[in-house]
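Here you get one chain, nothing else, as structure tokens; it is the form predicted alone.
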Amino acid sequence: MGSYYDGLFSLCGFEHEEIEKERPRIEASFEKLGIGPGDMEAACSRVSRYHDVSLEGVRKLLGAWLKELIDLVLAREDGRKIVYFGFPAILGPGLMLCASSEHVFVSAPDMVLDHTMGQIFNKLGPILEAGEANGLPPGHALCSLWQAKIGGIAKGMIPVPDLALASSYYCDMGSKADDLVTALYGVPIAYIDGIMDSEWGEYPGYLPERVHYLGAQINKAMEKAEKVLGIKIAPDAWQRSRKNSQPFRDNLARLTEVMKADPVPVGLAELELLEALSGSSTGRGIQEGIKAMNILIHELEGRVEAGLGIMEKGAPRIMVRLGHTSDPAVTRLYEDAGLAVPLTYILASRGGVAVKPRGNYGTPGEIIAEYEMTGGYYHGTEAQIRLYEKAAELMKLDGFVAQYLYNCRPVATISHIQKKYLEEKTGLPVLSLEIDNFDSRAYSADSLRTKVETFAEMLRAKKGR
């Protein structure tokens, strides 16, 4: 027997048999989330409008996010130990915990809520407001991702975790926000500290002491996780977790090659869906996402072979940091202005542009730390900017949109030096765009449109079109 949500789940790549199997879990999770029949028409319309659901791989990606949401909401009922981390994060510790016990659930709940309650259902606002009412008030430059996490817990949508993996190696607000989770709910925290103060000109080199320090921090956090969760991390946990996630990295490299095509075969909204899974899920979501990527890339290769794309051939090509996690209208803004987006930061750093590890470190924490250092994201300002520079040649770019979040210090601090450096080194125009990639209440598509459209006109004029 069908139900009111069958149409949405079919649209999001679920087979009939999957819906029947998941039905009890769908209904239990929807009850907690406050989703009912009245939400379905708007959700289906939103998904169809902003995502290329003609592609099976895109539909399956949306389904992967819904499966991750269901598992997140019901993790306590499933009898699992729950670990939350923030975004962006070093995934190694979470992957190792999952590889060591099937009874551990590790996720970035804020990103899951953004991509489902935001992107699909357009119901993120009340969750953010609950976060603001429970310790993260508006107007204080506090990250909206943390508001989503606190709000989701406060509203009883997602369970209180057994452990928080808190980091300050990139996001200096993360560890303090997890302190709030502890203050409100008594959750134990495993801190991972680090530094991002490389000298200019040092990258891709870095001092071994930095790997030793960050590695020691990761090892210490894993020791605490073992005690809190009552598990033992398997000796081969890192190797197994790397093997399980290798197909995702391989697919990013394949996708990088596909996106070199002109016209580009798919839009930024779909890139964002698949890229964000790797930093948000360590369980069913990412595994289903890998399957979806296999389907999607095959479909995109077919489009490239046929000379098909979502933009006209010769459209100006730009790189942006990332798409909007909760409001696809903002993500689509660039393409609505006539700009092709073949590359984002995550695709560039994980899809074959980054340098390879070259050290010989002994502990699991050090091995993870060096892997992350080579990507540049946790290395320092210069490493992040130079990745854009490499991307210009890789993708034959015509310009950059240097997004910066006023409430994210690691991103905001590089915004203007990034513009100056890239324009001088590459000769390409850079739009320095203040935005919030997680919350569009203050930075909506309408508020950003004039700047993006003006930039697009400038790029077209420069190309002589």
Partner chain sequence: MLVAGVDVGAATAKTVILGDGRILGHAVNPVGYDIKSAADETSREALRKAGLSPSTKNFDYVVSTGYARESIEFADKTVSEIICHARGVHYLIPSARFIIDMGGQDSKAIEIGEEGNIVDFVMNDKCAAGTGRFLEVMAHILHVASMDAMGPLALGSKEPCPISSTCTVFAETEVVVLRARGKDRKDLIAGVHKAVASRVAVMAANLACRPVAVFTGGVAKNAGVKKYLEEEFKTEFLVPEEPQITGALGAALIAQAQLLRK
Contents of the next structure:
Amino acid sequence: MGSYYDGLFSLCGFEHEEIEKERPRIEASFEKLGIGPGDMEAACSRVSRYHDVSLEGVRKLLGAWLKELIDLVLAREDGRKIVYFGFPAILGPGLMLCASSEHVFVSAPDMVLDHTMGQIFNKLGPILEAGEANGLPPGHALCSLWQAKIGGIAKGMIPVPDLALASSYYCDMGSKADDLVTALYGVPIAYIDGIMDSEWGEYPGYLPERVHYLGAQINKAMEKAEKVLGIKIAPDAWQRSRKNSQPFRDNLARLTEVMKADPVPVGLAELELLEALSGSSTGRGIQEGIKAMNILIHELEGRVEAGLGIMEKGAPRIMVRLGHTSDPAVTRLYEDAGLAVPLTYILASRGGVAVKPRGNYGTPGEIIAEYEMTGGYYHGTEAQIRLYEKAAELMKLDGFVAQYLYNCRPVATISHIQKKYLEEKTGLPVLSLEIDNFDSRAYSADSLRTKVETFAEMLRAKKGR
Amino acid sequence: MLVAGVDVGAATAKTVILGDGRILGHAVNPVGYDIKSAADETSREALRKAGLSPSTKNFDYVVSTGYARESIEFADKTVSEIICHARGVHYLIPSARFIIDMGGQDSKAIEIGEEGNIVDFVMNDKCAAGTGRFLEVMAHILHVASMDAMGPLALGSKEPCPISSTCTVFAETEVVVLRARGKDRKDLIAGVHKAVASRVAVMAANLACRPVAVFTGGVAKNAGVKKYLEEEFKTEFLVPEEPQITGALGAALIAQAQLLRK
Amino acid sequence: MNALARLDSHLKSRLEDLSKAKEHGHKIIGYAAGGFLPEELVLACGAIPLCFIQAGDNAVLRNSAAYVCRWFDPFWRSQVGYLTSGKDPYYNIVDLIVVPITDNHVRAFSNAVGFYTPEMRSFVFGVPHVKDKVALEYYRKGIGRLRKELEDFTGAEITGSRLKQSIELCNRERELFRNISLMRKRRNVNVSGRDFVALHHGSFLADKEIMIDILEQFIKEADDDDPLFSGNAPRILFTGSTLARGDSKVMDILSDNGGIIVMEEFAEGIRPYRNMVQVEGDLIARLAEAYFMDRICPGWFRPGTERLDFLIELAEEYRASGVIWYQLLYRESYKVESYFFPGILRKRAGIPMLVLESEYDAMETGPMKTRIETFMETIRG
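Alternative state: the form predicted together with its partner chain, after the form predicted alone:
Full assembly next; the chain just shown is listed first.
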């Protein structure tokens, strides 16, 4: 006997047996999330409209997000110890916790809600509003990821965690919002502090003590997690977690290769599903994500070999920071305007473009810290801009859409500098685009369209097309 | 060959009709709630003015632009208004290299090349402080009949009253307070104009303002804003005879090019 | 001339004095606000410290929009505005800019210094956001690097004895500020918040020895004077991220309404004066302990509880009848805390809190006045 949601789940890559097996969990989680038969038609048409569901890998990726959602919503009922972290995540600690105990569930719930309740069901608005009503009001450029997280908890959709791993190495908002979660729900916090004090002109160099500091804070957070969760981190947890997630990293490098093709074989919305998953899940989502990615890359290699792509050959190629986590209409904006997007900052920093870590460090914390440093997140504004610069040649770019997230201070520091810098260094046109990549209520596709279309026309004219 | 450019913005709808490369007629109308009928009506009016039968079916090709460009059913193609403004200004003033366009809800600064191509541009984000809307709000509280009528009044001021608020809503309060304090009306009006010009100048600070500079859009009819823009940018701004229709004109020129390409 | 008039006249000629000092080979070291730069290091190499503390002018803020987006704290955007204007006398007179980086607002400013004024020599070091041994070590290394930078730049060695001397000088200044603040515990207060803040702001620009003299005179005068306020006026604890020189509207409205500020707690705009620096042993380590470890850190600290607990302590010690929490728009740490702190304050200290927010806009004064008036009424009951 099928049910009302079978169509959607098979569109999202679930096999028939999987749906059968998952049925009680789907129903229990949908009840908490307030999803019912009335939501299915819109969800199915949204998924088909915005995602390249002709690719099995994409369907499976959507499925991986749904599985992560179900596990998140039911984590308390499953009797697991729940740990939330912020985005952008330092994933290593979460992976280590997972590798040490199967009873621990570690996730970035805001990203999960964005990709499912937002991208698939278009029901993120009320969750964000609940976040606004619980300490993160509108009009103050506060982070919409945090509004989703606190809103989700306030609405009883996702459980109150046992521990918050605060990604305060990068963002002031995250650690303070964790303080809010403590004030509201009494959740203990393990702060992962870092210091972004690189000087302009320092990249690719960096002070070793900066890596040492973040590393020590990660190690300290792990000790706190052991205490709070009542677990012992296995001596080989680091090696095992590295091994488990290695295929993902390898695949990101492979993906960068595939994206060098003209025409580009896949769209930004698909890249986004994948990149975001790599920074949001440590459990079933990431494991399923790895499988989906294998299928997807294989399919994309096939497209490249056959000379197929989603855009015309010769379409102007741009790099953006990232796609939209909750509204694929915004993500699709660039391709709708005729621009190919072979690379994002996330892919560049996690994949083939970042400088190689020197590997001078021994503890897991420091190894993770150095990875964050060389990826640019922990280094700062200059390192991030230099990754764009480096990508210009590598991906044969024609321009940049230099997004800055208005409500994300660590990213907004880049706002005006990136345009000036990239224009001077690469000679390529740069569109400076103020955006909220997590919440499209104020920065909708419609409000951004004129700028993106004009820029696309500029690039086409320059290319003589 | 009969082509049209239709530009539907926040405040007005504009249509320009070209026949064999010549401007045959144009019309500008306010937009009410019904955008489609405003576009339709304006286009028919332009046809009437051109002495042609008033049916949009007569057009061989139509390009629509402006924020409501997607809703114009009789358009064959949509193009963003920044491109259209550049094209329209280049046609009227081939030596133009820099454009400030100020409309009802948007303001744009555009750097253009020798061919009328766009070199760089900026457009306001979520803020009405440098737009026509700001002036309209101010005209209302200063009891001036219209935004355009404020311009000449501003020119009479020797000492514009500084308006410091960055936000339209706050600035409104600020002007109310200053009015209550008995500030001279023309100084207040001049202050309002100066504030608009300075917002746009900051927005465009990173573009190269090279002569010939051109000022377009509904606000360009306002002599006060023009004066203060010239002070801010330290250059003279030319204003086309019909500054509101450059976008529609550009759209019509693109329509013509499309048809020739076919 | 009374103490404040003396300070005023000293500050009026200060830029001229600084130009002369420059001619005599003294370097002027400008630094970003926040209280994490030990001025002792600057003084010990014969240079002159100057803290960038000016803000509140809306025109400067508006012009900064060409260099940084508007979603940062207006104080730090103002600093970008002054820096890039090329017209600010304080930014123009300094030879080196030092930025102790705390949160991302300060980082945005530090980026602007590095990117927009590459011709300007600058030095940055970071302040950790948690307190432990590793964090202390990081801060100590940071000021260690600063010491080396200052020595290289000025060509003067920072010897132990010179450093000790300058610590003693700064300790004296801190001690005087502390003494003045203790006078404000009295029932009949004879030091106004505006005067106390003016002294702090002055001290960021003034010559250290002249400043100490002025503070000594101020204490004497205040002691001799009749109380400024009767015992019944509502006593306010005034707190927030930043209280810039040039941003006095809250203090003005408050005093118009008969309120008295009995204590200020601000990270940027009030000099940390409660802890003295010890002068034994490794003096760089002593500076690190006093400036970082023993300091009550600002709202961006993780967790923020140390500061919030301290506010409750202050409220009790100074018998405050209400807290005015003055935050700048987009400074997210303070915004988030302002949501849950009033409940804690009410529960533990039994007093109410008023949250005010500013973007240095002239028109905020009206609504702010209404709020403050109402708040004062509630306090008076």
